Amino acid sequence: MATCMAQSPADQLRARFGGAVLAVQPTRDEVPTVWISGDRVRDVLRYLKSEIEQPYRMLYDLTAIDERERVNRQGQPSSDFTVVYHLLSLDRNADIRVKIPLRGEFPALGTITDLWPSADWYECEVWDMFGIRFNGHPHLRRILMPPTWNGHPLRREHPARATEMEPFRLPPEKEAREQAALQFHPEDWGMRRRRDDADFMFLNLGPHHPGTHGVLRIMLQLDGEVILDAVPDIGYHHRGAEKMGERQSWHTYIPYTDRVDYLGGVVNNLAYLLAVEKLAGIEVPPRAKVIRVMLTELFRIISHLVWYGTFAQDLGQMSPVFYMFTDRERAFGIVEAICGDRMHPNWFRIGGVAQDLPRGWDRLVRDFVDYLPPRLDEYDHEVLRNPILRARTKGVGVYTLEQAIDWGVTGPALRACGLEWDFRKKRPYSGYEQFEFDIPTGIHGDCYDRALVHVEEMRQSLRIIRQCLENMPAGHYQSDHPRATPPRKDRTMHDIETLITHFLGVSWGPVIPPGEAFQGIEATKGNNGYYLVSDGATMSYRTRIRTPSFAHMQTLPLVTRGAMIPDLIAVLGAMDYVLADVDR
């Protein structure tokens, strides 16, 4: 055992599976990145999720690259599109990236859904914005796009702008078939319309429901009012924000980013811009550093104060949602004397952000940390110890730690089954480690567990901004890296060099060099994360965004099963996502 935890992941994959290992590629994020012959992926992947001393229990995303245009491989093996998968070890607190090489126009590849229930959403998107098949998968279908889309997306001939398409029509026939493809089939998804006794029920919940928080459609397999099954319908706020982020330049991209949770407003902002700094080497100044944390917290109690008020008007209270954006205003009102703007600031940049603090800010932060810690415990008594509330929580939506990780659940709902795993801790990110908090835990991984640790979540972001305002350091609040955006002005006058070097570094943005990086952290709803990868140029090639809301709704089938119609809005309440994150 001694010796096999002294080898490296990839060492052991060589001496386990021989010559299925094709390479192994050095990263600018250093995760362990492994090639492996399509044929043996299963092995290798079973191998990694359950055999291997400390295993990657965890499918974290799955994704594709459509490789034909890359001139910069860097050795890598020659394929056409390669598929990713990312596995995240808890007992180890590390990734593994595994990379298959696939050749042809549209290749196929082995499903993989028997060993995580978590892929069988994964592969979908694969299959719809790519076009790679996976063999033996139970009901491969467009997951994001509409059922009646022609071609695939993130595939590199396709159109990125609707200037590119023709314009869009929609005659009679043309809705006529719309419409049609729309209509749910029980026997698609393996149900059964009957039983001996009785007839089933099909309800269609959405996609227009106040319990569903945005467009989603639900179908439900009913028998009387207890849910047999729940099949989510997803995709009606695809925006193609992967695809925006591949005819972007690396810092136009950045206000793409707030609108994906569009809740967490800078939160966003920070996974995408520390995987960018990553691949550039930035390192961003102990300043810049603490008004991003001071920022990316006031955005976590935002995010809290929405989910917490609407939660309860979910399960029935109307007073609580009145008081909390109330308090959610008082918070957006130093954003906006900081940024500029409330939901979408756009005020982080490469290498820092974009102004230093203004005059005042002090004032404004102190009196909110004073204020909201009495109004939590006001909320605690009208909201967390109300019997009603209660009783339409406890004991509903529950999975236990083993089920969150085989599908790949994170964040509050995660810590809500009893694990402390929290990526500010665990690998602390922009100077996290400096600050003094707790993580939050539940026991029973139910709805209201989830609610508990979300409220305790807001008293600890407290507690970092406090210490943000009474350790903010001085210094820079950009970088003085040449590819930081938008460079420093310092000597922008002194000759024209320097004046078309600034010109070209705010219009054009950074040359970011060759290579690959991943940054996850700690975002509102879970671990956000953005996989980036550059051919050397002003824009990226790939942009992968991998979003906590995906993975939770896809758990909605298996912790509704077998309960009623009411309790499937009190999960969904719970659940704390936004759609914009599902969907991208």
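Whichever C-alpha set is largest while still superposing within 1.5 Å between the two forms counts as the rigid core. Positions refer to the first chain, counted from 1. From a predicted model like this one, the values you see are computed outputs, not experimental measurements. Compared with the form predicted together with the partner chain:
- Core-superposed comparison between the two forms: the C-alpha position of residue 161 differs by less than 2 Å.
- With a cut-off of 2 Å and the rigid core superposed, residue 262 has a Cα displacement that falls short of the cut-off between the two forms.
- Superposition on the rigid core between the two forms places the CA atom of residue 332 less than 2 Å from its counterpart.
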Contents of the next structure:
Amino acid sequence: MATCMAQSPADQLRARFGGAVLAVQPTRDEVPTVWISGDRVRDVLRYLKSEIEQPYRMLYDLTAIDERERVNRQGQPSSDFTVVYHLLSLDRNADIRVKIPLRGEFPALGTITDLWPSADWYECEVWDMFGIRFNGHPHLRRILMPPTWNGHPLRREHPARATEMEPFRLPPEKEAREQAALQFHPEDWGMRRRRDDADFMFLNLGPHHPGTHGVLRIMLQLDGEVILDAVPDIGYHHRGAEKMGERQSWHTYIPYTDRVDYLGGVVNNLAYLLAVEKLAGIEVPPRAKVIRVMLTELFRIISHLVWYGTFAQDLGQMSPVFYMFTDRERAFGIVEAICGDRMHPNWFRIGGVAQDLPRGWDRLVRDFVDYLPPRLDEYDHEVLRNPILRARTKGVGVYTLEQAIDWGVTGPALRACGLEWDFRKKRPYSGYEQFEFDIPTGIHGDCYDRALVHVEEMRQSLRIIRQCLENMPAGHYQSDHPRATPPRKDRTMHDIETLITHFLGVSWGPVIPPGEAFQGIEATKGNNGYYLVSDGATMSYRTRIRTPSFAHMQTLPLVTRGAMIPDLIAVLGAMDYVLADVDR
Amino acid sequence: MSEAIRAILTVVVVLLAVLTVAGGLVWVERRLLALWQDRYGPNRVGPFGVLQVLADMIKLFTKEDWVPPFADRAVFILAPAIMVTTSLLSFAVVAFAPRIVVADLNIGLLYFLAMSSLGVYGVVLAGWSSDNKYSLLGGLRAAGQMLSYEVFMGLSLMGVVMLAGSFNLSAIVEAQRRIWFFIPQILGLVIFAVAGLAETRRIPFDLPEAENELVAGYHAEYSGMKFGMFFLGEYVGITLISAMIVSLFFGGWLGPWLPPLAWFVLKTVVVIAGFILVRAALPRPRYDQLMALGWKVMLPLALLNLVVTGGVVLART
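Mind sharing the form predicted together with the partner chain? What's above is the form predicted alone.
Now the full complex is given, and it begins with the chain already shown.
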């Protein structure tokens, strides 16, 4: 951590930019949060990115908050809309949050796409969701919502439910408008139709295509089979997960998180709940922590097995996916025995987990950790050492470490570039500091190294699960903090105070004190983080989900220009994304 | 007169047998793949699911026979027919057993190569006439791949021809009485098997189809029985290549105890199973890697094989 620093980054900013620093806001997550006036945003961010010692080189997240209905804003500059830049420094292992207050109904701000290429999609998302313009953005467009959408969904006045809107109608002129919006014009995508004597071919890959693993559309500009440009079109899987956070209670939002990275199951719960617990100041008992770690690692294996099989499948190898799904079924057997559900168990709770481990869980887990390693060795022979597969993935989809950091790449893809960066080690949460495991890294940053890292991670996860198995602490699985939900039942029948707390906690849901907290975790596909703003209610005021797949998908044009269509499929296969994690 | 009847009878029997085998292969392949992939495969229709093929055929025949309005109608309809016809015509020269052959041509092998060249048109025309970008890419890949692989496919067989001193398949089988040609011509066998895989467009050479990249490639727009003909053509093709491998390298119908025809069928089945195993095991190379393999590795090897075999044959005479 930045203990050696003489000055805090906020002080440094104050010294450098003086009056542009409007305020420093305390937050529950203790991330330095600095309010900057909008006209200096580029200077401040450039300073933080490249001039300050131990710079913040990664634009980790960029989002906004509609502040117009927020009550508890003590010490914050007045603002209708706040744009939030979340930067991450790998050198310091620390974050900084830069907030820009904006006034007016449809405010505007300068773009930072020239500082960080990854700001492109994030700024589009903020425009799409809040109606905040970014002046100078090369191509500000709707990114998640359809181009014909009216309104900006994350504004407070936008309805969250269809029942709050007018009944849907499709008069002929609207149909014509929708049809026209579907037409493809290469110029709108930043593509040229011809060069010299050659006409380019435009290939519409998706949203229904066997190689895209879901509803992802990629427009390709082709010269023969060589890709000149590839533009992903996302949003087909957008389900308004962030908006739903503003209408579900803190407790009833948990099942929605399951479906964000839908292969990751409880891993999503963990990221969300750690942020909630930070806001509420809940300490989770050791047994619950270890149970959480065990299931999280089990789900990492489950997710990676799906990735492994489909990766081989994308490269034309048809058998591995069947073996890996069979293994995954075994893991699901354990998840089912413990949680009662398989893909989306919705099993972690505020302050712990839903139930204690069932009798005989240890035998199930032990069988699995004994069963999987020889299978993984076999898959090495079958998949990773296959010469055709190597030829297809080595040197394909390469980005350098600098590019990866610039584009906000995290997780296995970042480690494949050679950087040992894992939140479980760097910022241990949920008791990860007590476990022994290694962080696998690659060298070349290509598809093959990404695959190697993924496969080795499964072995490390097995190590962690074995340690959970052998060292499962005794004790309770749920915190006795009054805001832990659902509250413990056993004492409710003994005194009226506990009964009332229980009643309110179950019917309304817990009231979380006002504040802001972010928690990032090492999810299956990269860093998944929840940035929660509480206004002291039973529901979140703003729920921001920072997903790894969004950032990773944005790198697609970077690594596929000049490659061939099969390379594109290999890149997608090695990327390890799910569309719900991209679109939320 | 009896010769004529015999000839017609042979044609009908061979045609029926090949079509039945090709149809049955669909089931065999699906069951074998399932066996290797830890699953069941089709096991519901009839005993062990053997009637699955029948059910599929009924389904394909009763589907709407649809031609996309943007397709080049005549060519679109012609393409699958070319594919099946050329594959079936090749069987005319395959010698299943002594005297069980439709046309005992003295240029049998050349005829086989010619027919397999014509078969490419089926794929290329299908890809072109569909007026679909994915199909077009599939057709382009097919044209490149097959033209390249045909070159050394022919060359790889010249060693066998030199050893046997004939293009006639019956004569080639008879010439293997002393030693099956896969021993002196092991290189030729390997090259021919690779080229044969490429000719049948199966994994790892299914680039014209490449499900994960081109959806279904050249036959993306086909449905009903026209699609069924491409499907059938693929399986007839596998049977053909397997029968050729058996005739040219594994002594055809030669073998002790069992009747000649039984030996031929048995050997062919084993080779087919080998092809299916390859499909279960291997991923798909990229287009340029495939071409590089063809021109930079396989062609020189085929030429080397030709030169060495020629030298040995000359030295012995």
